[in-house]
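Take a look at this single chain, the form predicted alone, given in structure tokens.
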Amino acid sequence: MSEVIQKSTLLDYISGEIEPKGTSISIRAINERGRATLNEVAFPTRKDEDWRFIDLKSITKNSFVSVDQAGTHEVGDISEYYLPEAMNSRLVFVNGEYNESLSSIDDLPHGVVVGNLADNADHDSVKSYLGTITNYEDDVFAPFNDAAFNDGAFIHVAEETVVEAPIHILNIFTDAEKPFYATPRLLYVGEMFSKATIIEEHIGLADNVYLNVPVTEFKMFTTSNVHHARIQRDSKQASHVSRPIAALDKHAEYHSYTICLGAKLFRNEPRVIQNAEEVDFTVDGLVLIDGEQIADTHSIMDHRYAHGNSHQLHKVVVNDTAHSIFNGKIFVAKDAQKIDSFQENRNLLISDTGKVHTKPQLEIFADDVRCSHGATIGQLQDEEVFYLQSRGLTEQKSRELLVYAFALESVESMEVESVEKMLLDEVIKYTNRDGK
């Protein structure tokens, strides 16, 4: 009789053991924490509250071996993905891997430190906050980041600094003879009174699969302010599941916008964290899916101190049997008063067989605050379709007009110009593709 081995650890669909990897002490000492994490927490199932309508098979069907072992295809010429205006402020991983001939960070002002995690490993900022922001509980996909990864992108905006070139992180994935893992890592701190505009952007050249498990930390001082774009474009046969958080002191201001268009899985879980008064942040969001994928975000907006003010916008088209889930939660500690938290989730569901999970949350000890929240899950309105009809579009026009004037709003936030444009392009594609 064959013997059945029960899977319970995302170990267990990781062929080969994680090795730390790290060159450094502070990088080794995160994997080896990592480790000892994944020993001890189970791999999540439908019966865990927070992933009871999130569907893992794409994860779970698969076995992935690290990149050494996935015979990896060469990236080939990737200048259509440059930023103009950041054609000096680049850097580019492929597979995970940083890739110093593709990078250019040759027109950065003085103080100002861009480049990859290892190479960068003895800098003060480095030591004293690279993997300190985190805070997962019972998680295995954060711990996953620490125990496997080797390397990464590092920033660091000195005091009084302003960055006025986008710095643009480019994580590359091509096609692979096995589907295999990879590990992105991205350390940002901010001194005192400084800004920068970060673009952190995930591509799949091909239509294979892979696990894309990045961790991203911003460290913010105070009044220091940064813009961070997240551009999702994974293989559609890929599984995204990401990390970002951000930790904010006095007068700081962070705002995040993230943009949804590939992986066959995807899942975020941004958290923003009030370390002290009077700080601005959103965590704003445009989810495009279609075909089989699922998108799920759980976020979490937490206010520890008074005077705070937050905005979230969560919009989200889907298509076909596409899944969106979102869950938000607003927390707003006893001492935090005088917070001021907006959260809103608009889901436009094009076709009757798509699905929407909405739950935003509020929890709230502290007594003078002005919080609210809602969501909404619509269609078309046959009258603004007969409207636009009247005007000489067709019905197929019509929609698709619709569609793109619904996710506008959330690309018309990003403050770069040609990102804004590849977007536009990218909702175009999307909502024309039943025009032909």
Contents of the next structure:
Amino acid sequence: MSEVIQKSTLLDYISGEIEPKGTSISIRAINERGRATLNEVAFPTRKDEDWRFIDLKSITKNSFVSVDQAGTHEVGDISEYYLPEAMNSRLVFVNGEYNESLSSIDDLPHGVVVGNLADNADHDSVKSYLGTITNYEDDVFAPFNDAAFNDGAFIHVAEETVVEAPIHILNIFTDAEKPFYATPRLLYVGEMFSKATIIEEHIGLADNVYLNVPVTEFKMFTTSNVHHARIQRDSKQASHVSRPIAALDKHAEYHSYTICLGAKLFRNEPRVIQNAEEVDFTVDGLVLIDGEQIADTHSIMDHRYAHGNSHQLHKVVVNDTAHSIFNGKIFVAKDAQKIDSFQENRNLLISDTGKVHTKPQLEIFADDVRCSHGATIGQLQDEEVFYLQSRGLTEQKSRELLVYAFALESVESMEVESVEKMLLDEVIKYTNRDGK
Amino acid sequence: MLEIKNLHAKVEGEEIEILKGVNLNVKAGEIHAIMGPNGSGKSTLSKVVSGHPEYEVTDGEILFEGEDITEMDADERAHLGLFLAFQYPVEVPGITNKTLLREAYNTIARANEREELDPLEFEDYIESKLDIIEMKDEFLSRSINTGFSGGEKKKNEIFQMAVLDPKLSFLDETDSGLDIDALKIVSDGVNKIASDEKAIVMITHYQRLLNYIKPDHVHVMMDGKIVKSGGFELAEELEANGYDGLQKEFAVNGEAQ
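Following the display of the form predicted alone, present the structure of the form predicted in complex with the partner chain.
Next comes the full complex, and the chain you just saw is listed first.
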């Protein structure tokens, strides 16, 4: 059986042909490119170094159909997921397809385009940059998205334009008769001196099986600035394999923040590429998993030019038999002097059966840099629990408070108030379970 | 208020007893000092009385206001009015002093069927206690003991004691690591909290704390037992002669009696 899997491509787990569906030339070209790659690249197995800890059964035991064959349920009222700060800057995609009636993009500043890719396929930025930022080698998932997407979100912020309201990209997944695949796509182009906050959210409304393979591309010109929050609240039966990538020109600032709460299998490969000197970026994350969830983050902070600051704090709480994997690479090229890069992965195991694998990696070819990394795996300290108990808190409450405190640091950096509050509620919900 | 009878205890899972038959009676309104050399079992006694799960009581009992608390969890003892000021207070980044104390205060209030305080009421209440340790408002919003100096940590313990208003407090080497100014502030704080209805047990190496908080009773602990009790003069005697004389007096075949 393993021999069969090794020889398979992702297409073997998809029912039916992946036909190019893009209505524009630029999207169809990417579809064709993706299809060609998919036929060449084998589906990963545990024999591949980058996949050796991950169990892909939640993908391989299913056969996924396209959304139009899945018998998807109606989306219903989703207003509870709207952000008050983004009532007029929201794009909604249901099972990967753009839903205009649930979206609202009024009142954006002049020079800002927020809309779906299909309708903006002739925009110069779409033609120039769509599909050009992703660079995942020997990968099947980015090419799968390339091959299958026919729409997605497009954001273009013109020169010297600041978008005050956060832009909310809401990917909603409904219940369905059959497991389906979805390929959300997001292209962000920030021109010189532009600034925006992007909340990219993935929400599963039911407990069904689906395969969510999003690709997000951030093209950031000189002195552009973005805060990008990715909140993954997929169905606990879903698989989410994402490829978020940002390319930064001089003086660009990109701050990303990924929260993983849902999905049975979460594989995230954030990458930030320094394409000029003097950039600043973060690749932070918070993972709260329990049950049999697997959360695997493989990140790359790619310094190719001098004077870059980068920072990564990836915090993980593991309960039950959940399994977290972290592989964070910091690359510093030969001429990329004066790089200041810091990476930290902190794991808190609150059950005896949870698993953590962590592997921070530095590959530095320059000689005048300051790069450091660290990883810790710990359990709640008895002394800390006793301290709080001696103040009158029950053992359970003491443990909850300590887990909450561990996660809090990450949530506090969220700049949108309603998102911070929602995340705090999620953290409380998570920590209120039996944390022993 | 507190009656400790023939208390024997060891670290859970290990063989060697640390407490080897401690007897102690503490009445309301009294201040006791337990002195003794390192390794005599003083801190263990405070942890066992507070219900630290690391220790196992192998014999004897602890009665608090007549109730046997020997098997109770630490939080249940705190609800009854027991408090331990830690020698090494734990740092908890992310949780503010105010958050912990409000949760603790209201948990204890609920357990005793007293009225809980809402955030605003609690704010007033907690601020009224800041003077006791001469701390500013911002102290309340800082994470518990995180980045605190040694002196601030000890002040924080006394501040928590003032807020939670326990009947009986164990102060485990509250004087260690304090400069003279901080020692005065901490001692003044304890004296302000002390009353006829409360009791305090101080654990200390040195007499200097006792110059600021006058104990009614002084006990000397050695090798897991209280070997001598007396008044303040016993502390003065120890300060003058050290523990050597007593160790010789009570050591028979290398074991204290």
